[in-house]
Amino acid sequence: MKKGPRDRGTKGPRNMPLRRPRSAYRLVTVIPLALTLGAAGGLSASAADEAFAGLAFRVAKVVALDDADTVMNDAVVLVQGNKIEAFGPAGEVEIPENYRVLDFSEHWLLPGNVDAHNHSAAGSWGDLNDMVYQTNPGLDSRCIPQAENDWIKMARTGGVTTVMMIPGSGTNLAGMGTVVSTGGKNPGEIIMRSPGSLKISQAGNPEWYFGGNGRRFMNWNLRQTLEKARDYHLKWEAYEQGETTERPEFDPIWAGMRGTFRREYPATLHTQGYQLMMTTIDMITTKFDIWTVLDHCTFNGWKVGPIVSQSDAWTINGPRQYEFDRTARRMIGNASGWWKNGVRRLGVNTDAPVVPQKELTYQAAMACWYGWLPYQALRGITNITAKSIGVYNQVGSVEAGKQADLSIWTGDPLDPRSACLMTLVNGKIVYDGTQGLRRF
């Protein structure tokens, strides 16, 4: 960890080994074994369980990731129901009797991790086709969302608890995506906000799939139909607060995108390269005043990170996290080259499954690899990615009252040596890899 964060607690060390335990938690309370273990792909709601009132995990080391930048060992964790009850040093914070105490003494607790750029992890795109116009204003993600599949399986063995689940990038837009948590029976359980995002890609596809279609007429096209959206909106909103009594026509297409300009979810751009980011900052952020997140900003996209800094626009970068910059001749981390040109609200992602959902830490740790700060990194697949998306009110940190979504692992989550050793969301235990059943 790098220094910054406050360290409190007295107990405990500050950086954990990375040697596997002989076991990875004791359970206090002890009840029949087959009662409190599951499959890794998630945990059922047992008779057993049920009779707890709650979870405390004895922890080496919190790293909470909030505002405060709160760091802690020796710390225990409460969770009550789906939320997080409490945490504090292991001296002060109480134990109820009736709780189900787990003890990972020797690892340390995290918030789930947060991926705003996901393809994959709550669905099969079979079920939609994005590739229909140039602009598709009409199309929503929110039917694709399925409990329990392989990929969200895979998802919570790499800590991530929530994702932005968007549509392709092969046309400039492509409708709506879909806030989706990994943890869930149904549609109606996973599925945390929908609309989640309006799914824009400035090119970089698009040209691919509608050949002779170059960037001029691509801004042209995102802008006229981004235009009509706003009008009608416009003509909406003028009518509900009584500016006018002609009642506008309701048409389905158009009130879809109402929320994108009243800035209730934001618009994910796939955009890359400083040409394309410089038009979609002017264009989408500064003259459409819609909320704005950055995703991909690749290549050598960084270079503007002076014009993004003063923006409002959030900057998630992946899957790629180096380019080879030919005017210094030299290789750059993309995430070091933003933050070195001042852009702070930072972010990565795996753009999955284009880079596996559970690799999502990796791709923290190749940044850092690359120049970035660690626990910048830390921050920027937790807090930052929430805040992001909208989220942050909900998870994203360890913070009393906030949604119980949490991530234990055997050391820094940034050193590849280590594993995720169990993952909660909404106060479930959705896997658990300390059984023998541990996929890395």
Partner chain sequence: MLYTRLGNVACLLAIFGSMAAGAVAACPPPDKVALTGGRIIPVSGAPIEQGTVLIERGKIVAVGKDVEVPYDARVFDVSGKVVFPGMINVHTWRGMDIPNENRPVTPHLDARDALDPSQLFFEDCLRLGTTGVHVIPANNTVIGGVGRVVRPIGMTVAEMTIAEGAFLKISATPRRGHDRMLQMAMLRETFLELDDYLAKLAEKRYEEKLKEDEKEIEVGPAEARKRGRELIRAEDIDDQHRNLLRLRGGQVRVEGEDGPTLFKPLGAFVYCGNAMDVALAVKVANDNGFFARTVLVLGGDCYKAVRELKQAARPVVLPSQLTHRETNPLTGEVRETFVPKEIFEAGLLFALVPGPDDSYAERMLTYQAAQCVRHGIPRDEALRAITLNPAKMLGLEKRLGSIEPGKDAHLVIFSGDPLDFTSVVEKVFIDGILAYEREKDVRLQRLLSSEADQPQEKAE
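Output the structure of the form predicted in complex with the partner chain; the preceding block shows the form predicted alone.
Chain alone follows, minus partners and molecules.
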């Protein structure tokens, strides 16, 4: 092979400009590492935290995002153990002795963000799509989450504390998702609920499993799978309630899906566009009476708003926040479209790592740029998403007694200039951006 001046192996002045940035990059990666190590005796070491009885945050504003829409200025939030102990106006709350006081008196405190549609807790793309059959009941993602993986660390830098990690959309039914916390050192610590949800993809990817399926086949086939699962559940239910003495045959594949029909966890729906979303509401939400979280909800899906708002489905839009309607030749904000069409159980997602997990707030900001309402958008990444996946009793708002999953911001998280300064999961500081560069 001929070696020319462009060859990387050739030494010469031509290569010099290339090298300099590379070495500079190395320097950048080394500095925060050194800072983190240097800070070991200070903020983030748990050993040091244990010396204190609790944490007290002095903040400029608490946006609690609870159902009373509490907003409190100049407040103190007390964290004890893994729980939020109390919060109130700075002058009224007495900070107990031996609490470590963290002064953020110019900054905002909010609940940790909750993403209802995530793949990055898996730590790699490799385990997401086990495309064994066109529908895969029996698969469960609880073996996938990797604690402390780089994507999870990245998530914390955007204040994200809880994610619904789900398998991919290569098939119509990809298995069970898992609710994962971004703080914790091992699977036992980070798995909040398993099964987290049943992942169903209505269409728009599963087409390619058999070299090209249409919606007629996929919907029929999915219906067959769900009917079999439901029949199995009903048979066992009848047996367990003593309606019959004949013990049904045990099948581990269908047994694992019974919770779907008891509404113990939701189905996470990969669904978008008018026809698919209409079918989802008709088939999954109405006919099978399954707790439904509609994810993506993009393209002209928002036009199904009048139907969706009459159902009990949750609409978690993203990561695409706008539709370019070619026929009307106009930009439509998806979230805005849903909201204007009467949908109130509305949130946004990142589909991380499609969009980096830390940019959940940016998804909400974009939704507002395209016409949604800022406060509702904040609800749509905390309160609403937590409720949609059934973890609001633990996380999703700042309330005494709830798990201490908090994020502290330099200002409104929807303002792209704002930065997350600190993230707490389960009462522990898992990200501290007050020291050095803001990265993990």
